[in-house]
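Heads up, the chain below is alone and in the form predicted alone; it's given as structure tokens.
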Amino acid sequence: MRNDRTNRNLWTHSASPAPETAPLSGDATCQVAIVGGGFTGLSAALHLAEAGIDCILLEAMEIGFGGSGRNVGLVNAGMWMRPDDIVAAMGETVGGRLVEELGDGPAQVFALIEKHAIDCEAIRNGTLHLAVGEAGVKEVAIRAAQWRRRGAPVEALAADRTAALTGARGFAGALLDRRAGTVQPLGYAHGLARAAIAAGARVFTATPVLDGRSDGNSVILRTANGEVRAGKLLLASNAYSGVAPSMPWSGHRDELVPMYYFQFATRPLPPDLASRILPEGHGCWDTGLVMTSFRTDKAGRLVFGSIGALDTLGRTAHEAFARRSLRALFPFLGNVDFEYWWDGKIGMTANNLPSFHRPEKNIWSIAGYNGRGISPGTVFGHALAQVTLGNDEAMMLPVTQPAPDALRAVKSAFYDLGAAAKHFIDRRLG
């Protein structure tokens, strides 16, 4: 994974090892490809091959290498939308049903670590939505209110709660969900990964797909390397889909608009302050309009993420304003040092909701999950395995065209420039 001067990625150090992987050599045939190694593609991976499917996926960089070895590590439940709003958007009968089955996402997860003993750092007590200022509180009341209707276990927090579970100053209260918790994304993703091929699926690593053409009945994928054959095809490499720039049916590529989301993690505090900190070990993110992200990791360290890429322009302010943010939460712990940093790429929808496509009729791709990857990616994988055995109502999205664009990348560069912007002025008088 990218280490250079500005990614220096806490998860890859502290991960469980990936297991032994290598690049294509030589044609290949199977029933189903995979395109892309993150959580959706590897779900699905794990699912074709125990159904007895033939598959093989194919990883352009390593397992993990995008937003699924990158993120917070939140298990949440639903996507980052009021469940309300997903039902106006899509209407009752099929928003309703994607209301239900991400809200038991994390579910799903936490059975998948249980059941192939995936080492993660796994903790599910909930995570914490923290409000900012009274605007928050009503947010997080209404988004309480909405899910407790469905009859999820969630509770708003009174502002004096919500300080005594995260040992920070600032809050006016909190939405815990008891449903959510908290993962090491990479060891998780290595842990499918390893799972999938356990299973019989074959994994293949540094295999970027250069092309793609279809004959009719088989989808051939042409590498560096060699060729793969196949009856059906998989596409799930999310924001990350423009490692093949010449990969056809890739729709999503242009219609998602890239969003980068940066991460500072401290050197391990010491125990009298580590225990000050999320002493139940939830995983948090506010309402502000520039969202922020902090959580702990089982070696003690604090980790602090925003919105904002990691590049030339930006680190500086970002830093800076990890920083003043964590004197700001955290007084007792002083000046900190950071040890690890690193970005990710996340892709946003124009509706905020992933989208679902069938370029052909043996090819099907999912993208944007708009900052929520982990239970919507293995909930989607699964569902995809699922498609591609005849069950298209295992699918809980409806099949959209691609909707290009074109003014991707000047919202791109607007989500980057603002929160470096924002960053560079907010908290200095904290």
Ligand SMILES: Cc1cc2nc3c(=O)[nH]c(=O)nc-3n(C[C@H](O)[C@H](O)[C@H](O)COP(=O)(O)OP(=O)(O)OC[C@H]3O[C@@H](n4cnc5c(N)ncnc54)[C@H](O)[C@@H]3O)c2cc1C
Second form
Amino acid sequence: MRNDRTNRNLWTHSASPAPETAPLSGDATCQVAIVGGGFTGLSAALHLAEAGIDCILLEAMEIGFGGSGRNVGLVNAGMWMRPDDIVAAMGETVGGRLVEELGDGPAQVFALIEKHAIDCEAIRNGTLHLAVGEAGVKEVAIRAAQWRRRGAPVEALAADRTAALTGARGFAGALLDRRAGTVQPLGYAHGLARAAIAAGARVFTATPVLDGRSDGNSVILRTANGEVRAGKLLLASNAYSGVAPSMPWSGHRDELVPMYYFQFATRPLPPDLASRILPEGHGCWDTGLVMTSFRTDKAGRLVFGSIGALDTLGRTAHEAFARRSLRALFPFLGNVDFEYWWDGKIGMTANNLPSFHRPEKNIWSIAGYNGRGISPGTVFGHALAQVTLGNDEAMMLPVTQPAPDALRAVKSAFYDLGAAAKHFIDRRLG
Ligand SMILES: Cc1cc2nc3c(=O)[nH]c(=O)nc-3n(C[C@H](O)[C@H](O)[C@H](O)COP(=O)(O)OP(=O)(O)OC[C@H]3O[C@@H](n4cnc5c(N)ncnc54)[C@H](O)[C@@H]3O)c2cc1C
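Switch over from the form predicted alone to the form predicted together with the named molecule, please.
Every component of the complex follows; first up is the chain already shown.
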């Protein structure tokens, strides 16, 4: 990825091409301006353009530069929190609706992929939430029961079935969620951008919004080479809101705690080895205290990830942990070489729920997906488009006031150092 400190992101090498875009040059006007070219902003732009709204999307770097081009590619249902916990935190009406609509999130993602023929290695065959130890089995059983009560097609698997579906040693069970699946995430972002442009959205890349002001009726956004005047503004810069530090209205910038997540991808494995890993194409993550994930890609690479940043002292510990974990999970692989490695920022919130602000009557901002953003970004982007069309009820989140977190730097470092320390000493699967 251009301008990236870890320019070894597999997804940038294997994604279907991004549509041709250019920086903004000169002044422009539109009905709705969108800041941020990730799943949220792109979904909003696509749905607005399809509704005949003249919209402009401004992306500081390139399409999918943020979390959308760096993630694991697990298209999961719901949020990170258990469904019952969401209802307990938000109440039956609001929480119940959020759970239901995000439960259908993967369906919305895969429907868009089909409708717009998005080339993104999409597989809708379920994901596996892998149980680590007895505590993991309990966790998976609770989630299975809560989702099944809501009619979702989920299944708690025993250890032997989990071993057969993963090819991995060491897991005590799993939750198989058949609503879910995997994508090449940057390819999905590129496809959304292509579809949005085809529907009439104007998308400008390498165009950070540097500043903005409101005159009561319109919002004026300043960029290096021109201003955009819009009737309404959607801020979708999420955990990457720091790209342009003086961007106004982004209460999220001081609210979110950044948590880094890294991934290492092997070279394509020989077919006889590749066929022994995740034979049905599931993507996985586990219940471990410091979560890990693994999946394969279309070329037969194995992609392993966990919490931590690759530009800190933790890099050596994380890489050694990735090697050790793969050896323990898949002893038949022997020593593997990593061809790609990268990391990305996840926006965490204090209550583990996404947050939605309305800093002015014609400006909306959403962020803080806590690591679950492919389906939510797509669903919330759609809802934001509806909100700007005057349908406030479309957004299933309450509007809240920004709650700046003075300890965000400390908390972020805690995630990072805690994960590095855990990875340094952890031989739980070895
Ligand atoms: C490593 C990693 C693994 C993850 N794995 C998964 C997963 O498997 N499944 C899942 O569902 N979710 C996952 N997530 C979460 C998911 O990727 C994010 O929640 C989602 O991408 C957020 O999308 P977004 O569009 O809201 O924000 P982003 O994709 O972060 O996009 C924000 C964009 O705003 C731009 N921007 C910022 N400031 C400005 C400005 N001033 N002017 C113009 N543009 C600006 C940025 O450049 C960026 O491109 C993961 C996240 C990470 C980092």
